[in-house]
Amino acid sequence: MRDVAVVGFAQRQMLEFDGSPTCVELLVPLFEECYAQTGWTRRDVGFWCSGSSDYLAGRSFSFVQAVDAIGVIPPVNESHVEMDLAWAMYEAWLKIQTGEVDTALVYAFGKSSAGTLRRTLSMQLEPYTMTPLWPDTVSLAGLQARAGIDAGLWDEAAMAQVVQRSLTDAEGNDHAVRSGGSSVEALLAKPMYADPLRKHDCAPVTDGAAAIVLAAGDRARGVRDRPAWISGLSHFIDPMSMGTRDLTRSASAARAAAGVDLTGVEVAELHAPFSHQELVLRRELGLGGDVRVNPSGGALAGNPMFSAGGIRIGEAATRIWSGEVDKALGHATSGPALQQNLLCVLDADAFGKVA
């Protein structure tokens, strides 16, 4: 296997929806930032891969418009996934493993404000018996949270503690659209939104985009003194039917964790759009109390659709680059109630042991 590292990362999360730019206007500054970080030009990128959703955009092949942000003359080697940035990164990592290219720039974008997000995401459900009922994302997360409370696995105070810590940490994140710590007691005094969820238990609807740069071997070493080497990648998915799943667990997250080495992870950026989902992931991934979770504030501080999972990987990579930690974990989810889970383990040392 080839050693591949994350060597570039840029993100933008919109504070306001009015005047929200087009996908091209969102992406061009991010590409410029990636070029500045790497010292590359467009011609140094061997492969491009994007993540987005036509359902979110409301039109077919909407991702084609985003290619204008790259420029297509001369032609580029390009692909697209109808998924989060994290899965686009996975495809790019595979492309580099083939030996066809040494570098890749992956990007994703989403304008959640273009419709009613919680309703749009109902299209991810089982299409014959679930989608016709249009259960929205927040309501399904509320059912999941209630199942865990009734089972005695967590309580509303534990959920509020996740929110309090996340929004306090988000005060140090310039990209956060929501921040500001509050006491657990004050959070619990807020009104219910989708019982047992309060609004602060739910990630904010966010427009935004992000980009990640990958490079193999010496190309990575030429960019950074401490590249964030990918030492583990693992992705699993739970059944589409909600009735066949134990909503208090995330079996696919546990399976993904079994496929990588999480020993020694110091920081974990978990993509948990709802507060109780961080509690589920901590248990399924077996993270100890000494692992710092979501120092960026996580998805509760900003959750641009189709970028937020990849942002978790980018945030983890920055901790490696800075020398703050030697091993970090980035996690991405998709689908209702943590249905799909991808883990990316990043290391300060290249081992050539990705399986």
Second form
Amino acid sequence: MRDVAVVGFAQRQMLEFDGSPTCVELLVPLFEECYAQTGWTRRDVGFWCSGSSDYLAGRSFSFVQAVDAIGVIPPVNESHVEMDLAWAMYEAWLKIQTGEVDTALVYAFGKSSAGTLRRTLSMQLEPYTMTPLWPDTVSLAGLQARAGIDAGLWDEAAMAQVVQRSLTDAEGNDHAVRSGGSSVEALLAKPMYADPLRKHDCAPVTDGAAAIVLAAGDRARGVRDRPAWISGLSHFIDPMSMGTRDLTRSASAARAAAGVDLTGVEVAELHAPFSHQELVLRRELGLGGDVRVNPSGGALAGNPMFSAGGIRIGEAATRIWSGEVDKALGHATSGPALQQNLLCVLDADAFGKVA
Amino acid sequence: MSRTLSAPVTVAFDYTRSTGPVLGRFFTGLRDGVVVGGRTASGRVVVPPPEFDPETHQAITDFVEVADTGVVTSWTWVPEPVAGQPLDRPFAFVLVTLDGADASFLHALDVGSPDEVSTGMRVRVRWAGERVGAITDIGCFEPEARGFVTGARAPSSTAGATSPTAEPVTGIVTPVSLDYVYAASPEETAFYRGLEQGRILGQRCPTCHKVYVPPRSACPTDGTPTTDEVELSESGTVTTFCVVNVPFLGQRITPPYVSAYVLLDGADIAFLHLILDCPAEDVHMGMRVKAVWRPREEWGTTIENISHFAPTGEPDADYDTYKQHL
Ligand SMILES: [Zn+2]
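Could you drop in the structure for the form predicted together with its partner chain? We only have the form predicted alone so far.
In what comes next, the whole complex appears, and the chain from above leads the way.
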């Protein structure tokens, strides 16, 4: 295995992006930030990979137009996943492992506000017995939240505590679109929305984009004194149907955790678009009370579709770069009710950690 | 005023899917008023039947009829239903384990308020008035007590049950229709606002000096944002074209007609428009054409302000002037 590190990260989050669904205007300044962080030009990038969704954009091949922001003369080595930034990063990591390239810039974008997000996302469900009923994202999460409440695994107060901590932490994050934790009591006094969920239990509809830069070995050392080395990367998936999964658990998250070494993780950025999902993940990943979860505020403070998972990895990386921690976890999810889960363990120490 | 122009747009398509033997069996059952599950190797009865056993990975071949009554295992309230959901008024999505099944499945429950639903409550299928062999043949669930027969399942009693000799269901049609507010980029917005004034605007890349029309947010060659506005001539050269002979849904002009790439004088990229006012067979590469505008009172922020391009009668452009743009 080659040592590969996260060496660059840029993001934008907003409630409503006043621009095109291909987000080219949004991507250009993100790439400029990545070039400024690395000292590279676009010709130093060995591989490009993007994450986005045509259903979100409401137009076909929307990722092809986004390539304008790269510039393709001379031709570039480029790929796309209809997935979150985190999975685009996974593809880029694999590409670097092949030895074909040493560097990669991965990016993702999505204008969630162009349609009705919770409805649009029905398009990622099983198309025979689920999509025709148009179960929206909030409803599917509500079924999961109820299952845990009924099983006695969490209650509304525990969910409100997650919200209170996340939105308080978000006050320190300039990128957050929602912040201000108030108190657990005040949150519980808010009306029910999609019983058992209150609006603050659900991530806000968010537009945005993000980019992550990867580099191998000395290319990474050339960019940063403390690159965030990827010491573990693992992802698994659960069945799509809701009825055959134990919704109070996330078997795929537990399986992903078993594939990496989480001992010594100081900070975990968990992609939990609904408050109870953080509780599910904490349990499945076996995170102790000493692990600081979502100091950025997490997805409850801003959840740009197709970027938000990768942003968790970027946020984790910045805490390695700054010297604040030596080991951090970034997590990304996709699909209904935590169906798919990816873990990326970042380490200040490059050597002997990748299995 | 918003920075950019926007307009509503609906993207709709009917997906036609074959069902295969397992889901086909399930949908055939629904059409005939019976819920069919599949038995896995471990003996669990799962509804809808999975195509493959999640543990052994063997194809599911053991089908079991289950009741159309069952128990709610989880629920959530839907205060603001979205288009396409089983009910157009507030309702509950529920996971229901039918009597005779060991796993729950997702559907809607018709109750008036969250106070009327609880985990563990008994519910029964309310069949759709007309059944076609689709998941929506189950219109929704309703509290069991509300039904006129409780605890009994009799397919013969379901209104409109199809004869068992009817053909099995082998395919479904799933309409998808998504509504968006489509926004143009700031550069495209400038282009459309220019058209409203009878001008064709492009932008020049400050790095490679290429002129793009319609303008793009970044130069695809080098990734630089295009900045300098350029007003283009309304005359240009046909670089390539096709004669449209095939009728299609939404077509506005009777075939045959010509759709062509026109390289406007001063631009470095061709754009697509119609060539009319001459026989289709006369259109050729290198032909000089000019924009024909609609009457000014019909102009809006749309490319349709230009009705079409028509031949100017000038001699053909020299091949070297457009060979880079093919
Ligand atoms: Zn250029």
